[in-house]
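A single chain, nothing else alongside it, follows as structure tokens in the form predicted alone.
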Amino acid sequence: MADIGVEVCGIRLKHPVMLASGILGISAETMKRAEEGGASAVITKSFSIEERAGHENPTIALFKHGILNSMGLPNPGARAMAKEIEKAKKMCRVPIIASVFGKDADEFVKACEIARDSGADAVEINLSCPHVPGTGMELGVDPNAVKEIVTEVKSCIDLPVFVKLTPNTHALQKIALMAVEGGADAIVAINTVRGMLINPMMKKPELSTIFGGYSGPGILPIGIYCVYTIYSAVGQSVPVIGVGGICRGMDAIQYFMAGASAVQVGSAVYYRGYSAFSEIANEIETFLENEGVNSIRDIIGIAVR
């Protein structure tokens, strides 16, 4: 039987499904949800020191190739996800990881400490939503600010802290060099991708905000280019996690293969209801055991080698 379980970032995983921020992380009960559809932790949806009511609606669209959404980052603020967190930390038996934003390294700060007060194993800070004024991907597309966030960070946390960044940059190496350079334990990639859709009957966009952020299968070779592309630059400097378009394993073997330690899943569970991280995680071991592998460390990056 190959082995499959992975660490990261000192969190010992029994496989490297996780659920990714924005699908059922908003309370304890779709944490735990989450968790008995097999997913080896839990990523909880973003979330802001003030609560978010998020955009107007609509604010998502479903079409062939994938989903796009606008919905705003809406929360109940830092204080309410870290009563949910405390409560996931008694319902769960994975890892929960915070998924914080702000706009400015102050509110990255105190987010932060409020999810480690409340239990959180890790923080995922989101530095690449592509449909919100003054924070996420306005962030993360600038080098110097991404190091300046991750920095202050690092020096009034002592959590692990993972670095989600954006595939909507044309210097995706050097701000995930600057994070690494930050103190960052772990890149994340990617973010949803930046498009629209426009209703031909109604001859106006499809969203609210007229554009949004592309996630489904469509994204599945953004995301492994992007994987890729960060691994090539930091090694094995610090591990790289993949999101993006995963909804079988085979999916999963690509990001592996360009350089991902783990992945995260989201719109699977559209598609294959919540047993998704399960069913994946057993593709990935039966592709190993066919192929002669004995754990998956020993095909990480090896399309890059």
Given for the second form:
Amino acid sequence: MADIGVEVCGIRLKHPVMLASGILGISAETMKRAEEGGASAVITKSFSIEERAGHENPTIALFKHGILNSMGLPNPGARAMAKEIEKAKKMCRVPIIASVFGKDADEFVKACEIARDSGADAVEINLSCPHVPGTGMELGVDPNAVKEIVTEVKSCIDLPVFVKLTPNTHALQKIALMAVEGGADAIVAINTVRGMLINPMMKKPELSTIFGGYSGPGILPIGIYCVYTIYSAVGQSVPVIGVGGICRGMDAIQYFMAGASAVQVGSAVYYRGYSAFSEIANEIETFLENEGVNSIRDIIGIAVR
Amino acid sequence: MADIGVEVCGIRLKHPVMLASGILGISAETMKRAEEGGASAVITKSFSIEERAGHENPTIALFKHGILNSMGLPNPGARAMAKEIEKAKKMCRVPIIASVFGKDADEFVKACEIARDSGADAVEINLSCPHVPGTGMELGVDPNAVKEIVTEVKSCIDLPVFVKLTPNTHALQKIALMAVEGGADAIVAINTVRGMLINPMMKKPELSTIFGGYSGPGILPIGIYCVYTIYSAVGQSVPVIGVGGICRGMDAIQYFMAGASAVQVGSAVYYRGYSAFSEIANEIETFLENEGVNSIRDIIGIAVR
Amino acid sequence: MREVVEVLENNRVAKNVHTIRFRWKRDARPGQFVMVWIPGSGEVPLSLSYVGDIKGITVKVVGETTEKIARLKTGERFGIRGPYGNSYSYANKILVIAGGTGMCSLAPAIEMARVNYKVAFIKVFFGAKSAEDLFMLDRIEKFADALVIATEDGSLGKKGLITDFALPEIKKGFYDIVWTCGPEAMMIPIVKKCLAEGVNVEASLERYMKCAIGVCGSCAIGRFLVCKDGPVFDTKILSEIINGLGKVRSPSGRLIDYAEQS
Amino acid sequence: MREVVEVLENNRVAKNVHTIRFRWKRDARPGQFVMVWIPGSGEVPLSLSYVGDIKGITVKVVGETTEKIARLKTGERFGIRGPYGNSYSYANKILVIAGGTGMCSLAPAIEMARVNYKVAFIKVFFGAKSAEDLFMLDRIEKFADALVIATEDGSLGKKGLITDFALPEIKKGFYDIVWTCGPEAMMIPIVKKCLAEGVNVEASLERYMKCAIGVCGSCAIGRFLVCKDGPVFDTKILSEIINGLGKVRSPSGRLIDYAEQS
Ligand SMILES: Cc1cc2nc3c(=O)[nH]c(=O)nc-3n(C[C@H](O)[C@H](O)[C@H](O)COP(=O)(O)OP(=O)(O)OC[C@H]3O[C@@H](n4cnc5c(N)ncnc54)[C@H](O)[C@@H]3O)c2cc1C
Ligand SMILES: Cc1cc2nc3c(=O)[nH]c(=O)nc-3n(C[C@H](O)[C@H](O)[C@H](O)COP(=O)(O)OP(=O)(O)OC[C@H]3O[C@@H](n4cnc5c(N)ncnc54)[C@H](O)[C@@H]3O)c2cc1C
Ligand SMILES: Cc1cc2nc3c(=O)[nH]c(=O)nc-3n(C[C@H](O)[C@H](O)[C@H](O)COP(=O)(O)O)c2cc1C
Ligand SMILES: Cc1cc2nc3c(=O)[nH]c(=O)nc-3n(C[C@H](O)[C@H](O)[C@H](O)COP(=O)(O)O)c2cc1C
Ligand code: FES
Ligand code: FES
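The form predicted alone done, now the form predicted together with the partner chain:
To see the whole picture, the full complex is given below, headed by that same chain.
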């Protein structure tokens, strides 16, 4: 039996396949659903201090190689989400990680404090949403802003802090290093890739916001590259959590071999259904067993060392 | 009959589907082959003053949603390529555009001068190759370097200068604007997207260079987004030429509607064969006819205005 | 990429209610819905009111997008994706309770129950505010064995809420299944009665939808997603979520009262 | 993603020449090649020397990657993609002229000509430097009607270049087709003779390959790409490119003499 348990920043996971932020994690019950589907940890939908309705429909465009979304970070606000987290902590056995965003360090800190008080096991700082002005990747491509936000958050809460980065930059290594300097406990990559589709018959963009974020199988090589490049920069100082395009165990394996210590899965819920998590975890285990690998830890970064 | 003729920087093309750089354009005869396949213009393989062998094999990895390559800009050097261009100018009726690269403005200028002397109809400045240190996107993500190189090239040659940009940056609008300030006559986007694949069974990256550039259908929404964002920044001041993931007429139509005045096609040669160019051009024409659009010019940017 | 279809015809079928027919080569079952896109206005979920080769949607104008849809002219286009969601189950004796546009998804189910499943007995209760809000009566009469109409103002059929007349029909023994679709305030007592009497029930629910593909969580009721697990929920699930009915999520995801939503 | 296969057996078949057998579920025809990947060393094109369920490659050690391949042990793995390229055409009477590892792609073609196409007559000329460079003689004898061997040092068969003995065989009338694969210096006179005599000829060419999928241009001969349009070229194309033979592209794409390449 291959050991697929992992530990990320002191959080023990029975396997490395977590639920990515923005998928299902809107309520305690849907988080529970993800747990039932096998997720080893749940990242909540990203939330801000104040409620946000998000962008107008259409906020989704599907195409052969993935999904474009421009949800626009809808969320009922930190206080409402805190209640869901409290409830989720009672209902679920897996760790609950609160994803938060804001327009500056102060807002991040406040949202993180609310998350901490709700009992979240860790926070994930969303510095990477590609389709909301004034937050997300607009902050996340500025290495100084990243460092400042992470530093502030770390000085105010004592939970593990994951920092989620965008692939839409040429400065990823620098940004990751600054996040680590700021005290990040883990780097999560990637959020969606900026993308756009136009409907030729309607002569209009398929999303109300013109462009959005591209997720799903077509972004797999981009995510693997980003994890590799971050892993190369931050070395073993903090774990890298891989996300982007993972639909099968073999996709996750590539992330581990590129340096990821764990992975998150989002769009695969659409492609494989709610049991995507346990299916992918099983495929990882089967692969390791067939290959005679004892533990997932033995393959982390193995392809790039 | 819909008019699918376009004019880019004074160069008249019978339709908007050109051959992208790096595919086939290694010799006069292969350029001729692209013309026979219907390309309305041919961009040569990118070349430098000195010969380059490129990276070691494997330099290609295929996956479901596209192609990764790390050719490493192999080329026989500017003088050898100049001979091919001279020959191509005699053999072909379509414009021949020389793609050049170097490590600094000086090298770009020298390569461009050789290209001009060979009779090329225009030059394309490759500031976007994602897998060769010291050139390509390493220069192309620095707006000042972009401006300097373009300015120098423009001051030395009087051919139209296309500037080919990378999607792997958060500063694309700025870079495009600086290229225009430098005197660029057209912006070409996108070069390949940085990507990486690992072979789980071999525990090794699929490319000898670890990562490479992702092209083909999976990058379509990324290219469309980049063209839109460049078009939004540079307005109608210079034409934008769209490239990335175009396999069918409908893909090209999306580029036009996002603001492209013409398109280039590379990987589709693998997916559809050497007649990809005329097939795509026909599909564009059929679409325009079915939609009752008189001229392709009528749909440029129509989805984003 | 969304598919784009062309309007074959647009008929006003009741006050502010229009049926739009279009050719769309997709298999669909009654109960399923589509996301209809009107560029510049929005994208909204609508049940398929016709599921044959020439599909149909029947839309009530309640806001900007539904208004644009209701005004579509023959030859005009709209974007569409789907069909999404599940459908009703057929049984030998079916009781149907529809309120207002709830009939949109029930009408093709009634038709299919008769034509394809050749069920033994279908009785339909159809209620609305007023006569001018009722639609597809010919179609229902054609395929159902009995139709009971109720309007709140008494302008057609019985006067009162449809539940006043339909609830007493729900008794263990006669009907194999009850189908209901309509305002949640109407469906809650129906579902409760069915659960209490031990009668099989299927209710089609509406929630604010964004992705319609089961990822965004916008349409969540308890642990279920209306777009993916529904919109038709069966007795077992209904008994689990009954206390969650009457609450919906606003676009932000906040839980609000069903009545508050517009 | 490359497929990965496991070595079933590795047999030395001649000096520095090894045949590696492996199970690979892909349809392939003689003449086609695969890209064999040895991580850390490289990826090289190799003809399939066996095309059944248990495929085979037969590799001559000429550099780092071929050496690694030749040393693969049973149970070891390598990466593979393909099969790529086209294959030989069958005709009733076939003359085969092979030089050295040129036999790798010809041997399965000979086998298939006999077993599957049941052609009337196959005569094979096989030349090499020395007896120790020859391989698969049993296999060829089994399927060919006649086998003429020539070695430059005379250690087996006739002494001399294979062209000395094979060229006179090429005369209009008897053979329906001539297949040849080997060093370009050997194939050029053969192709020329065939063209002059008006005999159908197919030559399998080798060029430096990178992509093997027809995009990079590395393997271009004139307007043809060996990986996509070849590696087997027919009379018509050969007559077009005959003057380009003897020149190959270095990895940079520069044209150099065939002999210069290693
Ligand atoms: C599965 C399903 C099937 C439906 N079938 C039909 C049908 O067949 N016929 C019909 O007339 N109506 C149907 N509806 C309701 C229809 O979707 C709304 O009336 C429509 O979305 C209103 O949009 P609007 O822009 O015109 O109004 P708005 O002014 O934008 O909103 C008015 C109200 O409509 C509802 N609404 C708006 N947008 C959405 C959305 N994206 N998802 C869900 N509700 C929304 C909300 O309650 C909102 O308060 C269905 C809804 C669902 C969820
Ligand atoms: C279609 C085709 C089929 C072939 N079939 C066989 C076969 O069945 N058996 C066999 O032994 N050999 C075959 N070859 C030749 C074989 O590919 C080379 O011997 C091998 O690539 C040498 O690689 P290396 O790393 O060992 O040598 P290196 O030291 O790298 O190179 C030695 C020489 O090998 C050639 N070579 C190197 N890399 C390549 C490459 N990527 N593509 C083409 N040639 C290259 C060049 O001439 C080079 O000078 C075939 C070649 C082609 C194009
Ligand atoms: C519908 C949708 C909503 C998302 N919302 C968020 C979000 O709120 N916060 C966030 O950090 N990432 C969000 N993401 C990004 C995912 O967490 C993930 O980084 C991305 O989708 C790539 O992974 P995947 O290919 O497995 O989906 C969202 C993705 C999708 C598809
Ligand atoms: C094998 C290969 C080689 C390439 N070489 C070059 C090059 O030399 N110069 C360049 O500017 N772009 C090069 N490109 C990028 C293409 O020109 C194009 O920008 C990219 O592939 C996206 O378009 P596509 O999806 O149509 O292939 C190359 C692409 C491929 C696949
Ligand atoms: S609408 Fe997104 S999950 Fe149902
Ligand atoms: S090897 Fe690239 S075109 Fe043939």
